[in-house]
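Read the single chain below, which is given as structure tokens and is the form predicted on its own.
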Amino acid sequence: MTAPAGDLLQHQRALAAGLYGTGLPALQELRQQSIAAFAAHGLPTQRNEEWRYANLSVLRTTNFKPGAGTMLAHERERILLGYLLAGIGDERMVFVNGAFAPQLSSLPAPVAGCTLTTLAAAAATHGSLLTAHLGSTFSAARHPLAALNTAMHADGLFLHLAAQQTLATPLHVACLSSADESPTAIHPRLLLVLEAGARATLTLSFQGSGPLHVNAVTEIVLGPGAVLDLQVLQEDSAAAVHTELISTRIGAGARCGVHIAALGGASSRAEIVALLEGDDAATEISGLIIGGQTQTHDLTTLVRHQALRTNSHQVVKAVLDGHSTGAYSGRVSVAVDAQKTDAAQSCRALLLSADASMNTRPQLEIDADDVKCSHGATNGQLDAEALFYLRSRGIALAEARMLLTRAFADEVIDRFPLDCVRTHLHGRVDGRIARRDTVGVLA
């Protein structure tokens, strides 16, 4: 095990007594099992086939201290708060360095059948529900960084919707991370449990400044007929390493949409795992990667079809400039009893520089014989004829490039359910294309 991994274990042991849930033996055991799993497996390396495109080298050479408190480290960040939080809905829960910041949050009025609170509060009021689902959707051995999150997260979001309940308005969950001169590790955690027929729409955003490791986990459990749309905006700083697991269990007739945009960070790796465990369950995954300078973005998906007539559609697009690198690994597994499965994968990359690169690896594992499964992947550059056409109409080269790039990205942006998020993304993407030498929102 590397020295930084050992440092992480020391941090966890020092923090353990102060973490929430000390009165829940099942949660304490889960934390202990998780740190043991991380100790056994350590940080993933590129020798692991599932992590071959992820650049986590800085995690093996840097001692990241745990983040603490709800204060932003720099005055510039406090000035930019309105800009960072505005425009993505009026109702929001804000976490700063992993801790709930009530002074920045605006929660909806309580309604029967809806529990929206922090994990720390849920441990006191909904302990059995929390321990039944936290850590239940993934294997700690297969996801060592998610296991590290389980052991070290200080708080997070807890949403439980009773049967047939609807979250009345979309919720924005903002994870702000702030480091001073010392590298800092933050472990955001979300647990979303929707019972039969419940419905919700959430936007999860990550923004921060300084040398950070943002290591996030979102667990989603959907009962029969439940519907959830999750929109994820990753806009961490140019000095950040972002790792993220979104793990879902989808019941019969339920639908889960995960729409993710990766713009920030020196290196990011997001993994989406969807288990379609009930008949007629469905998932839609949309991914947008915007890379510049020497950024590395890795999007990995695993969709397991385990029941009749399940459906999954994945559309990923990447826009890469400078010396940036993108990767998409999409694995679809169809069990022998998952007849009538319909699964499709599509990945297209637009390379704006000769030094940019994209790695695409679709995988199909099919054990059923009555299925419809497909995948496709292309890499290319801006269409020279389209550029010539626009320039012949008096449009400058820079503007013509932006128009064509924006049109390319729009196919994925338009899949994000909320108008406000689409508007937000259009502004961010246009800004990144126009300022080709910048990465992230904050420095």
Contents of the next structure:
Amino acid sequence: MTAPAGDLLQHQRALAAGLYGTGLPALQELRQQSIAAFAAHGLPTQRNEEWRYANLSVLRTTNFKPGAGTMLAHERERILLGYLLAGIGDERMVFVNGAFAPQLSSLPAPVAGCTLTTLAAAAATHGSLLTAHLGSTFSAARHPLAALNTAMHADGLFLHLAAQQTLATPLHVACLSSADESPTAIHPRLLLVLEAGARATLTLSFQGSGPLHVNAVTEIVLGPGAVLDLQVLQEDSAAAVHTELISTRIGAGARCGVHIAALGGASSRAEIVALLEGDDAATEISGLIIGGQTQTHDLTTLVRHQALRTNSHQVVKAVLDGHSTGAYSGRVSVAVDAQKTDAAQSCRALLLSADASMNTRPQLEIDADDVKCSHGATNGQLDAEALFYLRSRGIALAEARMLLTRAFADEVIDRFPLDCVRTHLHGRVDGRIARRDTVGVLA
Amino acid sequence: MLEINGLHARVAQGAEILKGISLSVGKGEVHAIMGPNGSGKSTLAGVLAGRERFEVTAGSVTLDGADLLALTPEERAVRGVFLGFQYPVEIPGITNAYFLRTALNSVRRARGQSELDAMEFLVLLKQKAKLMEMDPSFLNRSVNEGFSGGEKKRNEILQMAVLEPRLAILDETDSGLDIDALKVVAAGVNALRSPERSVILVTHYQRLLDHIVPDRIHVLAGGRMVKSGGRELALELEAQGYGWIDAHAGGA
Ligand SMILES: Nc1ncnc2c1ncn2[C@@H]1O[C@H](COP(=O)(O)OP(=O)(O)OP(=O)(O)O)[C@@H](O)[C@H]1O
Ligand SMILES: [Mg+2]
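Complement to the form predicted on its own: the form predicted together with the partner chain:
Next comes the full complex, this chain leading.
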């Protein structure tokens, strides 16, 4: 065991007794198993093929302490106001350094059949539902950082929609984090369970300041015919390491959209796992990667087609400037009896500087014979002819670059379901191109 | 208005394409440039508009006395230079209307005029599109994406009509147009003609010159202006091709 992983285990031991759910033996056991799995596997290294493009070296050399600190009020307010002005987050749950902040939150009025609360509160009121699903969508051994989250998360969001319920207003879940001076680790956690025919749209955002390790896990369980769209805005601090697992189980005829924008952090890795378990299940994955300076962003997806006529559609676009690197590893596996699978995957990168780079790895493992699978990947620069065309009409070089970059990014931004989120992302992309050398949203 | 003097240009580090071109276009004049394929017509147009792939190795170009070659393409555009592309560029993801509004507002800003908001612009654009007999649906499509050859050329003239340049250089805008479209394009150019504006028409066909009557016709061959004359030159070229000029010019 390397030193920082040892530190992490020490922090976990110190924390364990104070974490929520002590009254739930099943949860206690899950936390135990998870920390054991983490101890056994340790922090993933780049020797591990699935983590090859994730730059997590700082996790090995730095002692990130559990985040319990506070965040300056004006900083919190500035972030939240930014979202509110963008029209995101009229109904919201805010977590500051992993702890629920009721005074900053604005929850919808309670509706029968819709449970929207914290994990800590749900442990008391919906214990069996919580323990039935928490940690059920991924293997701790294969996802050591997610296992660490399971062991150490202090709280999180719990959403349960009974059959045919609809979350009336899109919910914004804001994870605000701050490391005052010393490196701090935060483990945001979401559990979303939608029973048959239920529907919801959520926006999950990450922002903060200082040297952070934000290690998030979102688990999604969709019953037959349920529909969920999750939009993720990763805008963590310029000094942050962001790791994230979004793990979904999708039932018959259900559809799960995961739309993720990786903008912030010094280095980030997001993994999306979609298990298409029921016939006619579908998933749409959208990935927008914006990199500058020396940022690294890794997006890894695994889509398992396990039933008939399942459908997956992935579109990833990366805009990379400075010395940044992007990576997209898209694995699609089609089980032998998952006939009539339709799986499409495309990844395009726009390299704005000669020092930026993109690694794309499609992996198709197809055991069924009646399937339609496609993938495509391209890396390129801004089209010189198009740039000249715009400039020849009087549009200044910087603006021409911005227009073309935006047009490039739009194809994936347009897949984010909420108008306000698309507008917000446009602003972010424009801002990043205009200030070509700045990274991170608060910086 | 435009003075070209002893202009030499090449593709960066490549062979020379323009081998000493001089041309003077006065205010309000229309000049036609004809010449065989590969003679350097588009290169000349590109050099005037500021195409970076060409390198000027000798000579000068001034617009109203100011050194044009020192300016970026966008600076030339806001000073009133417009290039109608021989091969208009497709730009997916940017609508024609948005593109043109951005362009027009850039030009207006540079002229110290107020910018037009989306509504004001739309009114103007619709009026110009009507002039060009263009269906308004083209305005909301991505720039030139999926446009037919003729539609792209019409779109070039629409842009010209909106931007109202002082020097329009139209590189084979008539190529690929049917008779009706040719008339529309010619009407668009003629509508722009004024004592203050000049036009350079690059064309292979004398029929365009029936609709837009030029003041002068020049023949470019092998990177040099080998002949200049009045309208009758176009008719001679149409009848005899370029062979007789090469003989006359003695390979000049
Ligand atoms: N980027 C380039 N690289 C190499 N050669 C070039 C380049 N651009 C132009 N040339 C060459 O310069 C010469 C002149 O080309 P240009 O396009 O100016 O001809 P043109 O007179 O417009 O011909 P056309 O009537 O066919 O349009 C040609 O021989 C062409 O191959
Ligand atoms: Mg040409």
